[in-house]
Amino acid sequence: MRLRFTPAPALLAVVAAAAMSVACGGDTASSGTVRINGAGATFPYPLYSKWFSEYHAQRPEILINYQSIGSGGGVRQLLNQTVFFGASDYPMTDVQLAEAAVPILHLPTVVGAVVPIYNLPGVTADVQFTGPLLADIYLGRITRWNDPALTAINPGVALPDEAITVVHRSDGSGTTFVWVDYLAKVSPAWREQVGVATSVNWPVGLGGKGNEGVAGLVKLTTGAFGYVEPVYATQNQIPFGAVQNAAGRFVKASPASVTAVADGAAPTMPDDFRVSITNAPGDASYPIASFTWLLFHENPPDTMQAAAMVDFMRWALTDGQAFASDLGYSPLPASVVDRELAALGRIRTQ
């Protein structure tokens, strides 16, 4: 059962302090509004924009501004303390955390997927892929759609004798990080030759900027193959395939199959929530999935803003999850939400 949101008592102090600041000519905001600035990942921006708007409608005294500048930019601005919170599609590294003036808390907000898309006119059945096969396509080892490795796992599908035009991101991105993190887990050759990063030296293929660039190239090129977040495949009416998971089942990305990934990973999730959930266990799990995180200082200098953001996070983790599926994301399972609600107590609010 999805938890329901109830306002935190600490929020009453925020409202009272904002009102007092205005009455005394303070700097909180001329309108009595607590203003909070954040920046970071582009992937969750549609959901975050919806969340901040909906929350502001319920709490007019709290206004959260978010700049969608990319995960790397969000991490840098948080480390420089030019924003109150950051957002990232991949966890900060130990080196980055060591640079922080105060401890940083990672809190997953929703689960996202990356899907293999293709342009094969006349092929109406879903094309299936294994992880090693995906890696071999991006390593340039499999170059045609009717390669025996592809036809063997797609019985009854008339794959054409067509060259595969590989498309990848030309810019650094969390989407790429999730994709190559998965490839590195299922392909020793990929791990050794290419590795894992937000931007890699691609062995083959054409580059497109952003998910929209990759989707555009695939849609315009017969035989093309690429990877995007599911909403870009849906919006552009591009088919995406099923991928064999760690249990050996071929699964397509859906809200249920992506949420199942997080649920399966919950028992072994570390206390700091910095975890890769690609190729996670579970019969129903889609294998190319990841959390996206909001990042907070555990001991922020402004406790008024901290109290407001803790209250927002309690709302986002409960009532706010209802907005995820309609916007192309998968809600967090209760097994993860329960742990995060407890972790919010690590943020100093007074």
Contents of the next structure:
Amino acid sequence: MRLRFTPAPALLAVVAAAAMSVACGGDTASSGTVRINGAGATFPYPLYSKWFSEYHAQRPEILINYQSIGSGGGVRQLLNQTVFFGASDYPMTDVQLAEAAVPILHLPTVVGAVVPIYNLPGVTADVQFTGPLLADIYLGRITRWNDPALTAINPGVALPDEAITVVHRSDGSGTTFVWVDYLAKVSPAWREQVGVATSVNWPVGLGGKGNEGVAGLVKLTTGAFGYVEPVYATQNQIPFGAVQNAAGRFVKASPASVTAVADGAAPTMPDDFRVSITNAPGDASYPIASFTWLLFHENPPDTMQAAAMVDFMRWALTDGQAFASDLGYSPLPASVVDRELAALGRIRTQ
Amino acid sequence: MTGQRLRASDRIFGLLTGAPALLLVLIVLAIGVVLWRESQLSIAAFGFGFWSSSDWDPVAGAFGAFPFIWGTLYSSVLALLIAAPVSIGIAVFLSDICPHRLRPPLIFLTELLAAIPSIVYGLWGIFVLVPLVRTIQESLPEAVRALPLFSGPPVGVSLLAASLVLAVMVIPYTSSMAREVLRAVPGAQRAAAYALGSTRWEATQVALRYARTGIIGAVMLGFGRAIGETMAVTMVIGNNPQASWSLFAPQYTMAAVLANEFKEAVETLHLHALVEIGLVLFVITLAVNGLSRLLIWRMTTTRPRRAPRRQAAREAA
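Cool, the form predicted alone is there; where's the form predicted together with its partner chain?
Below is the whole assembly, all chains and molecules, this chain first.
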């Protein structure tokens, strides 16, 4: 009987020793390390993860962990204070800010565009679109590629007598938000019938899941028309069209033309950076673009984390911008960066 | 002393095995409670109209689940209409007709189908089934395409594509279950049929008739599986919340809309409406699975009793 019980204390001792060694190991590793958690948008995730690892290489004592759970979830977790910062592809609404009860700071990190893609075998020239035309296609009012409205602005392009198969996102997404935000600005009918949100009640079309889903459906369907982030068009070798901007010129999305639209919006940008930049003025602007934001509490509970995060933001807004175009994003214009650097002072760090 | 210790260890053993079983019941209850609680706003706003309304407009805050319920049931029923005969064929072949040496590899292969991740089925659906459905639709004569059942533009992503993917995914489950049920048919049944001079086909008919409730149960189990399938379906069904009879129309299912919209649902009402769809799906799945269990249970308990009862009735007459 006694023999049976002897292993227990021995086991306890071993467990205790193991626990102690783990605790000690944890201590030495974490002493001086600032761990920061964030969550939110999936669209900027490739850039953010690049930023966080680059920044960690420079400042090994700061470790930023980011979960790309979607903008909606990021905002909810920020409000519940389960993460230090949130990330979103669209600004919080006035209602949400009022519910938050504590001041939230929006900081744009980079600019992203959305491009119209199409599958028209035999058409090699860039197809041009105007905003109202895009809205009419998505409202189901223009249903064929050789519609007079399309051929009129595409002289010299042999548009086929083919039905337009409209493809949109089936999942809620920031990409959809930017796309319908633009359509609502240029088309009163869209504004009244459909409106703006991350998922809307689409009048026509097929739903593809994710950018890759839309790109896949367009690629497989002759006559299909959809919208994706530019990197998905170039990676899948799907042609994308030029869109008429507010100045009346037809512009294709490129890092320069997308940064230009953000620059065009800068003079009228409010102090809280919650602004839609679609259809902003400027000769060289590509009109369908948006900021993506990081969201912070202005009075965070942990000042150590706040100081580290402010330092990171200073780096991301300056040196960090160089990583943007390689990953398919457009850097912020200097006019916006300057105002953000000044706004960083609103985050309490002591 | 030994007896006492045995009894104590039995009690501990009973506790150790009973606790996880109880936990399972609690988890199911907890899921139901959470779904109910987190969908209160939507339940309060739409009531039972949620089941019948076809509006799904996150901008206007109007939500109705009918197109999703319709798409889920339509695609699952159609999948079963395709899968059930195939599965029963596989089950009969494997239990009665197949040469002994072929049986293990064939069983292994059908069960392998169940192990393929659903996203792989989805990809296969996009690259093989969707173009196939499009070709089928384009090759139909105009007169047929005018019928409501076959109307719509030929895009390929459609209810039919989803049902075909579901059918392939359901076959391994339904056929293994049906095979087990057929194996449970007493050998005397077949022996008696052969003794009366039946052909193999007639003997199989006897076995099938004997096992019919169990086979219905196996099909219902496949139905439960088809109802909840998400990834493969959302990739090929077209995600369009408009209920339609057309096999070629893009439609939507409950599981698909949950997976699609939950992540970026910002408004609380939108979130609650999505959770309520989860609740509806939960209720339908529970009902279907319960029904299939009931059928299988009836087959195993009341079947042997029926014969004497019938005999008694005959004697009374």
